[in-house]
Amino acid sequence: MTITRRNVLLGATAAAALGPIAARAQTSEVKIGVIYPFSGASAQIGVDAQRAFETAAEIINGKYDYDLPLARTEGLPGLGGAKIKLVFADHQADPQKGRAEAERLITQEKVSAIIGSYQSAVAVTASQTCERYQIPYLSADNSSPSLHRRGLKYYFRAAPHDEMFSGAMFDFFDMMKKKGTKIETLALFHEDTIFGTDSGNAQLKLANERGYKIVADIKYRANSPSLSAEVQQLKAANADVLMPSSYTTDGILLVKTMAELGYKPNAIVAQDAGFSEKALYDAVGDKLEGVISRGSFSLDLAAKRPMVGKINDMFKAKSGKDLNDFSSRQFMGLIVMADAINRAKSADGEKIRDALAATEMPGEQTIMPWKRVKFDESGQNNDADPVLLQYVGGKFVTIFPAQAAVAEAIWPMK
């Protein structure tokens, strides 16, 4: 399926059929461009995308009795009751196709902000595009941490970044090592574009400062059509730990390779990415029962917070599937943004983006474990714990940090 141009107006009038007395007393609309690869290798993650902003879009234009910024009112109070409208655009994974289509978004589709992107190379492209024309960019799901780092006035990123999610990685083998489980050396293996370098560059640097011996660093072509010489390398090398990042289709092709050359390490520690995507362990999850991944969400926050597994219903009728690291900092982005955009009781812009400037959200208003939502100088928000999940028995639960582990980790994996 190809989507190239999507408008979804979710929970609006239809003032036309009303006639020009609703239409004048209809309050406006707000549109949010939203930026994903809705064709080629990662178009399930747009398609998985489109369901999380539409079920946040749902409940900001509805009414429901969730603890949720704009979830007890129907649209935006702050602009008379206007709706959102979700305008989508698909980027094909292409940081240029990105950039065009952040410049659409914004003088043909007249869009007030932008989300997005999955790829951290288009959020680059899509962001500084909307630099340029005063348009707040919102990271929901980039996690590249050069990206906040750039000095862009109207950049902003909720969830955490790579270097929060390793360092949450390492939190966790200290306290394994405490234990007396043996960890001492690491093996990185990362895809070539700004995702696997940055993250390569973040686990290396902490394995130096803690202590951890890197025995192979393999950065491989992303979306090659072989891994054998790289899981060659690996095999060799026999670390303690492996910790791949991969995008869905690489990963896939990684776990596969490593059955065929019968290459079985301790223990895998993914920097999520394909790692969290049905689709992998749709196609490889029998070899992977124990595998651990960081994340910035788990249903089993559900226990504790009711609203989250309401919303995760509502995404799941959408999508039949449940809410996971990616579609979950979808579902809040939107909801960060509209909060801002009704704070501003405006669509102006430089408006939204001083309100996102000012967003200060309790992080029990949130459907993560996180403190809360603030954003530093940079529009990085510091406060967004990273979770470390393990696959078992088909499903994901959060054996990291103490307060949020509902099970002891199983190591080594099996």
Given for the second form:
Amino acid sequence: MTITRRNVLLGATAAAALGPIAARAQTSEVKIGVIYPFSGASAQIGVDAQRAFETAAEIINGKYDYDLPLARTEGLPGLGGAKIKLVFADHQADPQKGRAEAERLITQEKVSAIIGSYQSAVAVTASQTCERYQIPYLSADNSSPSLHRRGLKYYFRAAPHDEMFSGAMFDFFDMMKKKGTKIETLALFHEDTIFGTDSGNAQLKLANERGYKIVADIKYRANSPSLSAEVQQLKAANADVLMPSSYTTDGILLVKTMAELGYKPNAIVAQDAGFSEKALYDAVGDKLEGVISRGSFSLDLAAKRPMVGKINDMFKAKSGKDLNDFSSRQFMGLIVMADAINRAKSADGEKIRDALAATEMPGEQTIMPWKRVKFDESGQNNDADPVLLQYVGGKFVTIFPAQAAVAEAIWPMK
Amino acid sequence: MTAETIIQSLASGLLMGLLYGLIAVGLALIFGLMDVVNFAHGEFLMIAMYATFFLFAFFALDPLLAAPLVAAALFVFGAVVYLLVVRFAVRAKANTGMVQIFSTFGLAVLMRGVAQYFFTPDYRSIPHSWLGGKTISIGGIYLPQPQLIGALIAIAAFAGLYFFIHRTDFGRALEATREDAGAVALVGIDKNKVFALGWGLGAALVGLAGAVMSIFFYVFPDVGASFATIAYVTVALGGFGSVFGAFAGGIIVGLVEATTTLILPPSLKTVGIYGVYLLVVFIRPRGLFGSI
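I've shown you the form predicted alone. Could you give me the structure of the form predicted in complex with the partner chain?
Up next: the whole complex, starting with the chain shown before.
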């Protein structure tokens, strides 16, 4: 960036207002830490996430005619056109590495905020580290409900959590029942880290509240070499709906093992994760015609908001994939954070935190089916409406809720 | 719990156990031959699975047809790893054990990194194959064909290996070298050739397992990790250095894993394996069939 008189003036004003000289030195560039798994079993998620964050940074730093915060201006006008710089860190799906990397990003890379992290288990440790250094942590795609209930001041989540997702599933069941579909028994199948455990607990609670019978509640070990015993129990329970909460590897093995052991449920309603990943459908998509997964994003939305399609094209040029449930939330994570930094007019953690708390972003200015982005006391956005998507003819169509649906649900699945 | 559930568990456990045995036997062979633990064993499995996947993706070669090719390729790979890496590691003057551990462990990390760089961390799987997704059902008991063929291949491979070790000159050289590497040099047997052959054989066996597994499992750079851990337990349980022990250990691990879930929640299924393992090493530290 060339230094103009305006920038110097702005810098001087900022320095006068804020006192510390460090704040001025950072105004040409604001560093944001991005913590994802770039190696290990979930490395593909990290690689795709990097493309999503880079796409968002390109839109923020450049000039684009989209109805998205900061798209039409170059850089952050609130900080004299300062650019966003992303610093990527690899947590390898290990909570301890996540904590160490967060600490390194804050103390050595001097980031102003951190976004993460795919695995909720890592979000726990990384966000605690952020809290200690008074640096905001934003969960782009962590969905465990317990995350925002820890009384942290610097924790934020613009996207829905698993209780909201599971709530949408049960709303959908209620609606289908009214239409005369038989849904009485459910089988839960969830992996044993915080994601699967929280998801299973939320579903168990909702099922009890709304009068559905859980006939199998199987907590299994993630990345198992074999799932035949688990599938056998699911088969024996033979519920009306199978509800898996699994990452990609387990999802592939689950579906393959189900086919091998001759288990075909009437319906599968999945807590996304692996079930929104292209790799899973490449591997076993032929066995999943009609599978339903919750999501926070659907490409259908492009029909109503053309910018969604254009941003998807930008992302696809980088990654070779369409935006999905994860990449869309990661993309929005950076937009929400940059918007707050811009309004904070500062790279200081505490000021950004206050700006985040004051966020008020209308749904039309996002690429999501959300009502708006507005955080409550605990840092959770309760207006992030989830959607249910059904896999039909090789792609996902939105089937729920009514205002976002483009098709009727096919039930039972093929 | 019905009789059907129990029989199904035992059947699934046996099929999986034979495969565990096939994966572990190469490890046992190399250990028995030269007291070297190959920490890159899981990564050997990984490249075998990738090789099978790419033969399918580019030449539409069914994994069953690819299996002998992959095994042959892994044979060469194993021998080369011995000649280029392990040969020098075991020659170290000081801390031989450590150098050996770090050389194969380093090799594992390197192989994983290279795989991630060239093949990307994406999960791959073979969507169509002759056996993929096919199942035989006998009286309500389901036997997936890929695992069934895998188990038969494992039994054939064990028999072949047994015959090779006990009935051929090379096998006898292998046994002799294992007994006393110094003495065989006196009778004109090239120790390096025998060790290279052992590494080649060990790698070929895990190559065979990888080819079969890619029919029903997914492939990604870290896939070896979860199987390698089981392979180490299998070898220790069956007995260090015993090829037959690896075979028996695999079956035990498979059966214990499958039956544990009849009693405990599935998230605790490895508890059974490690419980039995601890019990065995407590009573018999050398493992069930160990001679060392």
